[in-house]
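Take a look at this single chain, the form predicted on its own, given in structure tokens.
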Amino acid sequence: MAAQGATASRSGLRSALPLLAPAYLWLTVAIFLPLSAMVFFSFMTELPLSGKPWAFTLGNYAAFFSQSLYLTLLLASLRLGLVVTLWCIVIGYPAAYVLAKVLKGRSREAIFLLVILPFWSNGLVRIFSWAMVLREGGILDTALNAVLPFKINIDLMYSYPAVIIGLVHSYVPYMVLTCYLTLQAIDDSLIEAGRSLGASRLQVLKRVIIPLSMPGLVAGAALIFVPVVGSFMEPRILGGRTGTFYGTVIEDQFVAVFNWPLGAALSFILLAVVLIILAVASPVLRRAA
């Protein structure tokens, strides 16, 4: 029986190879080869494309530990990732609950369309749209001054709150979608049973809904935290001078300074830090999910 099972498994694998080959080829070309090149560049003194003599070195990684600025910016980026993730949970989880358990029919479809609408537009368009809203004399400032009997001056551009607003707008759909899938899978009879046993709405939320929807919360938090830590467009455009984070420094090394070896080293240090955080948190996340 074991031999027959192994033969059937090998036969199934051979039949699946033609279907798996394009996906793995794409992963190899689009992900693993560029990452391998970046690993190679991170141990070099100069970029070979520059025509200057180069050699292997650990100096690019040593620069992170010798200059406190990089560690300060990394901690600021980690804090930014936590803040944006928390705001996405606060905004996205109630919206997902309303979509999954309250709205029905066409109204649900309309709201769901509004949730995924940011995915249909370019990231730069979304960011510059917020610049038009948040700047002095912008849409928000004009609208409030038209309604209020007194004049106020609202200028959130080039500030930390502007960066938070832009990032939350970009990533909150991930939280809504992941939580919506888990909330919709919760049987309504479980909620009704809790209510019939005398539990309040808050108790049902704490003891039934949130524990059963925790996998969606965990997945959404991971999908948001990881890219936000390395983000650079929103901090650069909406934050100005206050938007200097670890991701913007990495972008400068590639685009402005043309120091690809240092930029690659800083990128892999960020990748290592994020992987360590996820590895340390995985037991807790596994129990929660």
Second form
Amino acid sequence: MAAQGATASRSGLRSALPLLAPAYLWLTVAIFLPLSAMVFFSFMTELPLSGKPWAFTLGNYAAFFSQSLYLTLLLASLRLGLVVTLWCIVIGYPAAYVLAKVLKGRSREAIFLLVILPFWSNGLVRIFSWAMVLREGGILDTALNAVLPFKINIDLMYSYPAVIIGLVHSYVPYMVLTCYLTLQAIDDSLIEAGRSLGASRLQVLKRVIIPLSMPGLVAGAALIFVPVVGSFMEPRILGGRTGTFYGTVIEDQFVAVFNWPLGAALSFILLAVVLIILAVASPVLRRAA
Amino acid sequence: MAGVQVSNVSRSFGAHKALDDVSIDFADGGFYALLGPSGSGKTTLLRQVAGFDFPDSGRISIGGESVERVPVEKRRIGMVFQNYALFPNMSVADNVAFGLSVRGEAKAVIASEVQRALDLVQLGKLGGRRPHQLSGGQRQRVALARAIVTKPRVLLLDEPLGALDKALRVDMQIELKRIQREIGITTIFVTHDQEEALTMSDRIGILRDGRLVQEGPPEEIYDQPKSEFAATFLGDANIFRGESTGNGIKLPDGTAIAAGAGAKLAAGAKASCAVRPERIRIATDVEAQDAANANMLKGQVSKRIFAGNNSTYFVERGGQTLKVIVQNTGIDRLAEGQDVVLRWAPESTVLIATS
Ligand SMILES: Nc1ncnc2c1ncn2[C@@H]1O[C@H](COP(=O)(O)OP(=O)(O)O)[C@@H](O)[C@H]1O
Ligand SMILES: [Mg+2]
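Requested next: the structure of the form predicted together with its partner chain (the form predicted on its own having been shown above).
Complete assembly follows, chain above in first position.
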């Protein structure tokens, strides 16, 4: 089937060209040109716009390897990406399963809306509302102390967990959506067939449902992992001093230090690392899917 | 192997009664066809036996063991779905192995059992294929192999041949029947195809609106239908409606139709008679006497459909169109518009009480 699709699309390419042209034009203008400029910048000593004299250098890339801080932060960011992705799977997959296989009609639509809502709200608003919930004397703290008979101090603000909570909240809809789509495509009769053959619900989940929804899990994970590794907004606002990650350092180079060349070089190193990870992981994941 | 008893089972969805007090005894080793129009509750009944759904009331037992509240995976049944429901992420062999593998059988045992099951359905060489690389008929065979490899107590099939084309369907009917005989498994077969039910099963149950209308061996239901519905749903029938004369009926125009010797019904009640089209003789000699075929009606041929080995005549008589099927003997070809006389034996007439 896949092979058929490929040959069909190849022969149909010529006629599809007029349809594809606007998309390619847009990609060229909006992504390729700025990106090329950034590649160019990353090899410069100074920003040409600043008026100072500049020259070509590999120094910006060398900086990454000369200071262990960058590597440490990159590893921390990769770990952050992994943890957030795992939490998104843990929370998002069951939610997608319930949406696709348990709920029907109205209640499905309502829950779907709740899951998608963070998607539609402004990122900053989302993060600052978490700040109000998580800080000492904030909503979570006050609510828990109102219910519990003893006094506890909940101050998650400016901590690693706060960053995780904020990021998971932002990105879990991706996982729910991609998993929902693959789960919904699984015919209920497959589940019934499994059970009629003596498999418990858990065995059906492990042997039939999860393998068949692997493409959704992989797509969701890729959609979440990549941006989370480079994220800076949630770490900065919710993480405070603990929120220094690779992404925040890149942001600093652009908005605070105005060292665009170094910022650009650090970005491309991140891009390379992420691409290598995806390339290494993809054969394994493809086999699983 | 075991028989299945369904006793007074009812199941409603909201206000709709999908099953209404159904009782059927599925004999051990028998091949039972559940026949009925779409929406009559066949699938619902099968799902109660399988354990995908539970009855509101009534009892179900498999092999004498009460199973109403036993979940599917504990009932030891085999099921074949209309859309095959093969696992697309597994090879044919892994599909067939699934039931044995979740049970924790040893690898060597699984391999030999799977091969035996695939050989039984004549797919011994295709174990390595993926389901999407198979034709419809082959998928059906894999689904069957997968369902029987676990040695279930009952085999349940929900319109398993519905998606196949006619020629393949006939092949599969023969094949399915052969396999069923070979392993002697109690089989419940859901179909809406009356011919399939007649040729394959040793008992048929006819469902309508969630009720069991009639059940018995195919010959009995065909020859002695107890309702107009059973008469017309299983095969073709000419239905005459009138008033009971005890062992026959009188049509509104006064014509009497005699039923077989066994027929008995209170005189004066509303009743109908059913006659199979192939039991009626059609002739042009109005005056001739035929003592054996005492029932006689005059009419006019309105249409003839030639089908090679037989012809179907549509005969207009008193505002009713009657159907007569005549074997092609090379003689007695009647033209449209011709006046004819229809004769048939009282023994070929079934008297049916109507309400
Ligand atoms: N899960 C269900 N929810 C609501 N109604 C149902 C459900 N399953 C079956 N029905 C209804 O019960 C009736 C019988 O259905 P079914 O057993 O599938 O008929 P058949 O298999 O004979 O075509 C139908 O009217 C159908 O709409
Ligand atoms: Mg059905």
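So that the term is clear: the rigid core is the largest set of C-alpha atoms that superpose within 1.5 Å between two forms. Residue numbers count along the first chain shown, from 1. Computed from a prediction, not measured in an experiment: that's the story for all the values here.
Is L20 one of the residues whose C-alpha moves 2 Å or more between these two forms after the core fit?
It does shift by 2 Å or more.
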